[in-house]
Amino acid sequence: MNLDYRSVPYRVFENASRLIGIIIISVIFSAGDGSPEGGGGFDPLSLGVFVLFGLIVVGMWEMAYVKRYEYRITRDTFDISSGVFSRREREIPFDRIQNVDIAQNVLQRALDIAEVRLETAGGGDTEATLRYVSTTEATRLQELISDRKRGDRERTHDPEAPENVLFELENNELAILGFTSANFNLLGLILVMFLVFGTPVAAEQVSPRLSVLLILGPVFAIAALVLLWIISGIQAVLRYYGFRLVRHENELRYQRGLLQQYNGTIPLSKIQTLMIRENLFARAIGYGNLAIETAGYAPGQGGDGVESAIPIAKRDRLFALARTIEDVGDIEFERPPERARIRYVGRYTIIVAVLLGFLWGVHTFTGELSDWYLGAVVWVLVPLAAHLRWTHLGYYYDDDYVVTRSGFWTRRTTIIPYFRVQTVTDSQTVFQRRRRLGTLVVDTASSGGFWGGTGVAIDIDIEDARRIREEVNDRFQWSVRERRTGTDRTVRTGE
């Protein structure tokens, strides 16, 4: 089988680089020296031929990729040739497959194609992507990749059987999603930027009417963050406009996105780890979303490698939908000692001297700030963000799950099922020592990014970290040994 002809068009706006190199050749080619002599210069017709010729090469080479590019399906594997001169040729067995994902933008829907995307657990490579084949092409691929993968090779899918909708969302949580999704990475720079344009001593270096900007200053980074919000709110209503998860058979499938459409599967049996995310805004109006990281891929991976399976729900019901894919029970979490708070306050109070210290070091190389030391007045807050960082902090365990909770600005409580385990670490340093205190680190084989695929439980006693680590271990190679004379891990219905 080939990809659809209908693509070549497309691909040929896709390789808008090559003709804009055609253009640019062919106005050099086309220019004279600007004198009678050298043809008067510019010449819009051979502009026009030069044009008309690399559009009529694109478009053959294009044809020609297209009808070369074959791709079939063998009893145990998924095997593609392609190459217009030198040949290629690959076999992916259906066991190896993890994701089948379809993607269409704007363009792509109005000609009927999409764009094919086989993913192995290799590290989240793509291992191949069909560019482009019919909607109903990559429907009938997806799911003739999904039965194979689960053995069966008879089996037809049959579009008017029901399915199974875990979750759909609504305008409204829609609208609250693009509220809560503010986007704070430029933080640092717009702080930054305030402190050298925004104090007294850049102002009177710059000029002396430039003192305006300690009013501006403020102003301007303020208008960045609800800028950056804005932004930011905009993608994501953007990209999950019409999200929708579904169970089906032994794989979940979402859909989701406005302007590019995704489609894709989510192998229950791969997946490591769930998350549940709750940003400061969201956790304020008891609203987080759920992440399913799986072995060498996150569904749908965005720049942080983790992508949300849900992106928008209330705490209550994530937890509920959470029990439907693993049936961990009520979650008591555990938190660190009362000298991991204490610790906390010597850490913030030492940030403060410094902040004090660079203070004073303007006053005393500039004579400006001369109220320096009123920067002081910042410790009041760090008993709170103490506090704070504390209350957030938790881990818990049971028969066949190790729950672990932290962060304050996005608070991720992760769920991790024994079988999962790749290793177990406790480790500790220098100032955790002098508390006792230690840090217990439960991996996966998720690729889900720096936040992926990893439990962590910070600062807890160094004795119950150690304990822990071997309950944890002990737990896995009984889960394991269970699994092996077990049946295979499907969705729990619940209610």
Second form
Amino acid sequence: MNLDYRSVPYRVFENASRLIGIIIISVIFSAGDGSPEGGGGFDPLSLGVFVLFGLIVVGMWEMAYVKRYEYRITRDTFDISSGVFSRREREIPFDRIQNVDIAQNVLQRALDIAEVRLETAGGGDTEATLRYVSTTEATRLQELISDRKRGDRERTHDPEAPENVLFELENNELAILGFTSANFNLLGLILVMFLVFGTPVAAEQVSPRLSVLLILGPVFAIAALVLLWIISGIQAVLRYYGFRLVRHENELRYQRGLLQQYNGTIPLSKIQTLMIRENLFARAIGYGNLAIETAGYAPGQGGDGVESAIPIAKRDRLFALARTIEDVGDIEFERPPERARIRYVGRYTIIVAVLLGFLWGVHTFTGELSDWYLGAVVWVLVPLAAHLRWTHLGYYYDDDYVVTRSGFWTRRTTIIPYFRVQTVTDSQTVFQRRRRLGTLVVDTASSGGFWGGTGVAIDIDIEDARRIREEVNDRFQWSVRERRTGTDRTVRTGE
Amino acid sequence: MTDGRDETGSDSGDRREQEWPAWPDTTEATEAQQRRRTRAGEMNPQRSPENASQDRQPDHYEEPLTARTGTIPEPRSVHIDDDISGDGDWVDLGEHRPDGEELGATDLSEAELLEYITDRRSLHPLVQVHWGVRITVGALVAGVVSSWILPFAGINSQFSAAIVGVLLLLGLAWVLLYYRVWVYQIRADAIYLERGVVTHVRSLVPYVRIQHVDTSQGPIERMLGLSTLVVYTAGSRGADVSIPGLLPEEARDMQRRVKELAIEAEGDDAL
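Could the form predicted in complex with its partner chain be given as well, to go with the form predicted alone?
Next comes the full complex, and the chain you just saw is listed first.
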């Protein structure tokens, strides 16, 4: 089968917008240095001819690309042969496909075409991207792949099979989502801005006249913070508008997005870990989000870390939803021993000391900041910070799952079934060794970015860490055997 | 858990006494037994005696029963408490067995399994030379760079010699400590590794999760006659585990063991 021919104009448009950018730049540059051709820049005619010629070439290329891109569905594999000059043949076994995603932006919707992405666990990239097929074909492929994955040669199920709606985002929840999804990635930058612009030293160094920055620094920082908040809120709303998660036989399906629409499948049997994230604001009003991680790329937009499967919901509801996927019982977190908290006091004290040292350095070298020692007042916050850090740590394990939790700004609770464990590690830094503490890391294959995929129990008693390391390994081995001997737990609820 | 283990341990312990003749009885020793014997650290023919004596042993390490009494060591006589401390000094079969029938997620019989597993081994001492060379090169590079940069800061470039000295001293101390800490063990169900000076890390890599196993030899390693075993898993963090400082034949032997165990430990890869 071929791609949809309506994708030619869209692909030309995509390339043309890039081409036009190049042309504009070249025009600007050629006008600048008195271009040799045409005498004093392009005249409109030759420019028009040039653009037209470019468009025709691009059009022909895209035509050829679409014509030469073929995909085939065989008994067990999805085959793609593509390439205009250098050909590539690719076969993807159905049972290796992790996610099937469909993305559609506004223009594509107008043309009734969609992008289909097939993700597997291998490599760091999307395994196959069909750009573009018609919307109906996209849906058909998605259905078909999920059928084939279960080994069905023909459609055995009713296309109108009962769709079990797990979650639907309501408007008030969307509002809360926008409000709570402040993106703090740039917070550090803003703080630096605050420090740089905000210190009298910096202001005087630049120019005494700029000492007005003394006042403007914090204002800038606050303005940037608010702006960032608004932007990330709008982004979140656009991204998760109309979010809906349904359970369809052996997979979860979601759809979301206002301008760019996404629609994807997550096979239940491929789920690696679940992660519940509650940032400071969301936690204050009892909300959080749930990420479902597979070994493929995170569904939706790859690259920007973990996508949440459920963007926002009340805490209880999140756990209830998590339990329909992984039947973890009541989680009773065990906190690290209290000596861990003392460790944090020590750690933060060192940070304050370094800060003081820096202020003192500024004082001795510039003569400013004669009250540098007042910085020590910050230490008042240290016990509080240490306590907050400590209260949000925790771990729990039972017969089927390991659950770990950490983080104050964003609290992450990771639920790992033993069956998904890849390696188990305990580690002890020099500082931890002094207090007989250790960190237990339970790794899985999920691709959830820096924070995802691993259950980390920080600063637990080292004896516990080692015992749990062995225990996790033993239980993991049992779960593998259990699978093999047929007592399959893959499909948990229903079915 | 502990009780069950001890029970099964003593049960089959008796059984094995019969299956396996006494140690000195070498005339009738099967190939399997011989291989088994090579795993008892002290008698490993792949290591010269002085190497073996340099092998790091835990403080409370006891010579295997073999060496003293000439009887087959009883692996499962190890108390689970020893394993918990991570300092188990003898082969940990790595599995508590409520039903006492099978080890790990493998189809291998116990006798076969015993052929594959090893006790806690440390690396070949020459690996210290390898690390030392790397440290030295690093220190020299730092020295060259600093001798170039220091004059800009108004410091005599001769200080870079001091920098090199300090780096070398720290680096070589690190090498010695690192070597002392490194321990690996082929267990029944997983590879067990201990390493790290500043951060002490102990990991378990279950065979079921191994994607592939490589042996590799860098230029320095080739000169020293050493080899590295690299084990890949599909994990997201620290997914690849390497065991440096193996003799080439040792590395191949390890590769074979791990490969066989990984094949036997069939199970889907949970991806």
